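What follows is a single chain, given as structure tokens, in the form predicted on its own.
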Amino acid sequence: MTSTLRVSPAVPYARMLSVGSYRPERVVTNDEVCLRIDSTDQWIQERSGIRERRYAAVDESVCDMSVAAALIAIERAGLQPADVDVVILATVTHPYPTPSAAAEVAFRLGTNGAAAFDISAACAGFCYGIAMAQDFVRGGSARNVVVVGVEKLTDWIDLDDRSTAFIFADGAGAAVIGASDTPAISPVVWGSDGGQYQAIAMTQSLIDYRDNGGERFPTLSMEGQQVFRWAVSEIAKAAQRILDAAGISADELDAFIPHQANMRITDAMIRTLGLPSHVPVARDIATTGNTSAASIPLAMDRMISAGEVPSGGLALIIGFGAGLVYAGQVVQMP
């Protein structure tokens, strides 16, 4: 006799209940960066749009920043940490291959044993996490999921490297995903181009570092022009596919919040989308630099706090970076 398996009760939709963020205290200007590289404030702003960025303290970890951002998001959602069933942590800068940063964060939050895991999708990590969190909630695997995007890139960049030192920075952002009676997160549009994996990569593996006598610690390297061409040509098209999947047009958006990689990339996507001038656009790279997986939730939280986006408004979010990978969706703002 064949028995019928019991399954978790599903819910029709999921939504973003809240967001929270953490920005390190230390502000680093272009002039300070240029003390170690041959560049100028004017050149950096013209090439990237960056004026300043935040650096975490030496003893401040990926987990520390994650907990700070997640606690804010959980409180704003009207929940207790014990109400969280899953913690998804998107990062490429946790210094331990195992255990996961998410497991430590879930414990420190007081989630009472929530499922926890890290994902490595670089600058697209937060959007990957949102996609998975929505599926967990809708499929009945979880009631509430915390998605954290966090990076401490200053541990993994060469501050004397003119091509990367001025770009990357630190920070954390978090969102809580829970059940909804109405559609509030569109289908994800995502993908990868592993043929260009070396465009953003590490200078060597930790195994190579060990076997070579530890002479040069691995740091992040980037082929800037290659990444720029890919983002302008392919990611702008992906942004349109996200709108199509959501069944809306650009003029129905209340905000455009792309990964904060480069101001010129943002401008190119705006042109390709034909984004109306009344739609607010996140340009947080000017004051946060490129914080990889943290950049979208950081920008999202700031725009909500500043009143630039209404509660319930529709925002197009899209992340893209090392892999090369990308992901995005339209979300209803909390």
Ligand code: UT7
Contents of the next structure:
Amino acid sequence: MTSTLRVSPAVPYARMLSVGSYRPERVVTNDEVCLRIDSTDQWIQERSGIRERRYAAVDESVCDMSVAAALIAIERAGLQPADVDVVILATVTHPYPTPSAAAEVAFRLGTNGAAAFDISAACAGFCYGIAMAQDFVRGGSARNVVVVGVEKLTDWIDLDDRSTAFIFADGAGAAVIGASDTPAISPVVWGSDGGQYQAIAMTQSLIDYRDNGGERFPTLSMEGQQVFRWAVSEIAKAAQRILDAAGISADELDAFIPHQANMRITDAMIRTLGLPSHVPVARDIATTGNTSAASIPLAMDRMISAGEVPSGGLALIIGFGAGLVYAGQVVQMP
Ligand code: UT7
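Would you generate the structure of this protein in the form predicted in complex with the named molecule, following the form predicted on its own above?
Every chain and every other molecule in the complex is listed next, the one we just looked at coming first.
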């Protein structure tokens, strides 16, 4: 006779228990950025909404920033590091292909040997991580999952390239996902358009850099207009599909927290969604810049701390970027 597995019943739902974030100390104004590129404070503000951003210190690593953000999130969740079963770390700026940043972070957090891995989904990475974390919790693979979105983009951009230097910055945000009796995270809506993989890409691989005699260290290049058009047309529509998957309408939202790519992209998405004016919108990009995988948890933590979104409120989060990839969900705020 065939045996049946004796496993614990699956948890009905998952929720975001907490958020934490880390902003590097050094504030960099547009005027400082313009010392190296042919641009102006006015142009940068008009085209992107950015007034200033944070740069990590030279000796401050992706792992350092991740640990700082995750420790806050774990404490706010009322948990101990040993209660964390999985660490998912979303980044495209950890300087080592292996080992993962997540393994170092899990160790430094003091978890009890939590499962740990990195994901490469650029500016959508945090939402990819939340999607996996909720499935791990609901499927019985983990009790509590730490999801970190972190970038040190200043290591990988050309500070003399005016198509990217003013937009990207550094930081980290983290969330803890755990069990819930009621639905608190909607099914993810996600996808990719790899046909546009060169829209945000590296100028060359590290192998090419080595074999070409070490000239022009690889940096991030971006076809800004191409990404802008894709975001405004496709991602705004995906945001509506997220609401449909969550079974709510835009006027039931308590916050809209899109990836902080460009203030004008956020405004275009608001128009496409028909977002009512009473719904607070994340505008963290003004003082934080575009921090890729870190931008959504950084913006979320700022809104929660400022009392702009109530505990238990529903936030639409959506990330999009290099790949091109995107992901998003409606999340009940911790
Ligand atoms: O987070 C990952 C996903 N990334 C994004 O979502 C970024 C999406 N793209 C963008 O946010 C925008 O494309 C940028 C903010 C990067 C650029 O804004 P834009 O309105 O698309 O500018 P543009 O590239 O169309 O350039 C407009 C003009 C050009 O001059 P002409 O041809 O009109 O004379 C550029 O040469 O502005 C010029 N320009 C600049 N001027 C001053 C380009 N970069 C700069 C600059 N400062 N830094």
